[in-house]
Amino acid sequence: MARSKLGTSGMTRRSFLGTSAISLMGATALPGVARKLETAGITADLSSTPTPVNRMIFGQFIEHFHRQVYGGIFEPGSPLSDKMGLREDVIAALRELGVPVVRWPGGCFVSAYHWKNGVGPERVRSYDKAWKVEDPNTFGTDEFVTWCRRIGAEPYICTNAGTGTPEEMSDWVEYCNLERAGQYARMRRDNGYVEPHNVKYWSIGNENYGAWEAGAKTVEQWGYFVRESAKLTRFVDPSIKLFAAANADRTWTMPLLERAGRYLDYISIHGYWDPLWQDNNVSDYLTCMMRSVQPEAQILSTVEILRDAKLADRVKIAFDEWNLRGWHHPGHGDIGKSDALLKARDKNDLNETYTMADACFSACFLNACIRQAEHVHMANMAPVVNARGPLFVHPQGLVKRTTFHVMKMYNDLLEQQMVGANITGASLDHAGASIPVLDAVVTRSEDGRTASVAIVNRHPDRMLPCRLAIEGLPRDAQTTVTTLSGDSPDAYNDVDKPESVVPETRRLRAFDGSLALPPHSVSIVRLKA
């Protein structure tokens, strides 16, 4: 028996109870699914003191990396582009799924990037150093924003903290920021955006903590370049909120809050939890679910650091760049470059790799988030688009992925506020590991009138059976069950199949608590007073 105790909640009042049991989708689709694990339980007092959850959780991410700008958002003469080259069917799609916020340029692309290449109407055409290709630079800042309100998100700019400095930081922020004054806001309305673009979210760097990263620091150096390049950009706009590229190790996060955290709202960190940049052997489902404890051991480390530094209460954590899969990109930091290298790049659009795997993983990496609700306050899925992403886009179309339909799910169906939950269950052993087969967070509206419960079976073959005692709802309370699984923890979509793994719903007549979980499978249960 594995325990997983996330929050305490006193169960003092009626619990929600129907009047039958269901069986989810699929629990007897798969062979051998008849076994059965042991009762799982999950229970949850709605009157408990609530954790707001920032929907900026639900972030995303783009790079200047093989197909996710060029040839993905943005592609000028397809019959699928609008005048300016954006592709209005990745427009509808990230509508549809309710993007709040967009990180871009890079990633590792943008320590080497100069934004003044990238405006007007001569564009200079420059050697992506960090992937060893040439950029048009016809996508830049004004195409970026531009498609960010197109899509109903918030942009959000890394800077150039390798090759760049802070005086060209904050001129990026005046070209955007600032109406009149200034001849970088002039060189805007000269380049036909009168209004200023307001863009609220800026970050000191990617990785500079990292050797393969252009420009790459020192802890000695990154706090007092971070500080100075703070102070520049808030004497241009002191309403932005700002982020610094940290990680969860003490010797490099902790000096940069000692020297700058007086200037920060954020600190940045990543992850990627399947290591794929040289060798594109992806892991098997069970493995990655036995890391899906990860995030949240990454986040509390991170929680820690901050609370140490005193600054827990005001800076918060942007988990900005994250996914189960690495990109692969063999090759990366080496001198020099090749076709072949270049080509192997493809492998990261092969839609065959974007799993039930990544389904689940994503879901507990999110619930992760909002267990956490308290200090993350900020995500972005790297990247939304092609590679990685969960979004597959090609010249006669798009795929939506496992991962698109998890980020939809959670992003429509789950309530605002956090509440603590008491949850039970067997264990997933493999490969002398052992975790929690269960994972799941409860969720409330800010009336406390619908409970929103997002629940991971981590199990690859086995059904798992759960019990669900809500507190603060009435017996009759309305009950939507929706679930994503598969015929197979490796099952996908793409472009011949691309309805294999989609969600299903259904609305329940009576409920008395009991659930019937598929394996590999993501559900989220709705209740309504």
The other form holds:
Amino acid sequence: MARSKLGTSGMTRRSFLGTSAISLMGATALPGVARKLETAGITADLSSTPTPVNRMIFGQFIEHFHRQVYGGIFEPGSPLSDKMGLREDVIAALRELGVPVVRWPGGCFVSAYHWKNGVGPERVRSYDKAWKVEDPNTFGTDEFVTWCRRIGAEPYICTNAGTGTPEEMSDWVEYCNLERAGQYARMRRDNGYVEPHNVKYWSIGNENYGAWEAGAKTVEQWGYFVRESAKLTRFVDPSIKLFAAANADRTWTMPLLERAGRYLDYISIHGYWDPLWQDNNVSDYLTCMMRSVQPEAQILSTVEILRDAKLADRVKIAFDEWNLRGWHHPGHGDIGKSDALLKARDKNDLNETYTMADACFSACFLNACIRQAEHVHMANMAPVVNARGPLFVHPQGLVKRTTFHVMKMYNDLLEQQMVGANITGASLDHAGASIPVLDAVVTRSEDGRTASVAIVNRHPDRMLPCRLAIEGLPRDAQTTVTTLSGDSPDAYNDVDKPESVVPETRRLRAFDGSLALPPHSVSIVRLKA
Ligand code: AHR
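Counterpart to the form predicted alone, namely the form predicted in complex with ligand AHR:
Then the entire complex follows, led off by the chain already shown.
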């Protein structure tokens, strides 16, 4: 029996929930479900002190890499695009997803990107030193902000702290946010954008600690560079929210916080848990599940650094690139390139890669952010379109991958506040490691009359009976369950089978607290007074 140490509220009073079993749809029909696990338990008390969940954790990221921007969200001349070249079907899908924020333009791309190449009527093609291809610069700041507003998301701009300067960053802030003072504000107006873009979120740099990054910095340089960048950008617009590239390693992040922490609102951390940069040997379902506890460990290590720097109350974590699967770009960071290396990037777009492993892992990632809601105030899945993203876009249309459905379920169905939960249940053992088979978080509405519980059954082939006991709701609370499971751990959606894995919702009549969670599934149970 593995007992999760992550939920803390505990529960002593008896819940209203009874004992008879109700199966979720699909549970009894699935192959291999006959063997059940021991009953797991989720208990929570809605009157315990809640923590607000920042909805920015459902954010996304888009980079000038391969077919994410060009041939992804932006395709001038396509019958599916508007006059600006923005793919309308992609906009509709992302509106449906309810994306709150998008980070752009990189990633590694930004560390040698000069924003002035991407504005105005004359766009000159430039060489993208990070990805060793030419960028037409036809998608730049104005197109990005317009696109964000169309999908209903806040734009979040990551600046060039590699080959760029604090002054170039502050010019970018001026271009976006000043009404008319300054040559760059006037440049924006001359480009047809009379109103300021009002970009609130700005990051100083991307992974500048990494040897692969253009213009990487040393620990000694970074804190001072961030401090000067923060000063210059804030001289232009004091209202902006500032981030800086950090990680869970205190040798990098502590000097940053000591030198520049007082200027920062967030520190950015990144995580990809199936490292596929060089070889695209994607890990199997169980291997991915065993790694699904790692994001929370990374968050907790980062919080420890923030606490030691005495900044945890004020500086929050933006997990502003995350994905189970690392992007495949062999040779990145090395000198030289070949057509074969560039061609290998096509492998990122193989839809069979994105299975229930991706769905369950993503749900566990979001659960970790929700449990640590006090500290994690933004997260951005990387990327949103093509490569490892939740949406696969091709010239004729798009496919919603398994992760699209998870992101939408969480965004649509979870409530605004997290309450601590006590989780019990069997363990999942593989390759000498052991993790809880069940992962869950409990959220509640601000008025305390609705509870919404996100639950992952990580087991590849066993149905998981589960007792859900929520204190603080009446006996006759209306209960619905939405479940995503697919017919195998390796189930995925593709162009010729776009609805192989889709969520199903069922209303449970006279719910008594007993659930039967299908193997390899993500469920959200909503109880409404
Ligand atoms: O593999 C994609 C890259 O991952 C992003 O550009 C970078 O920020 C991260 O290292």
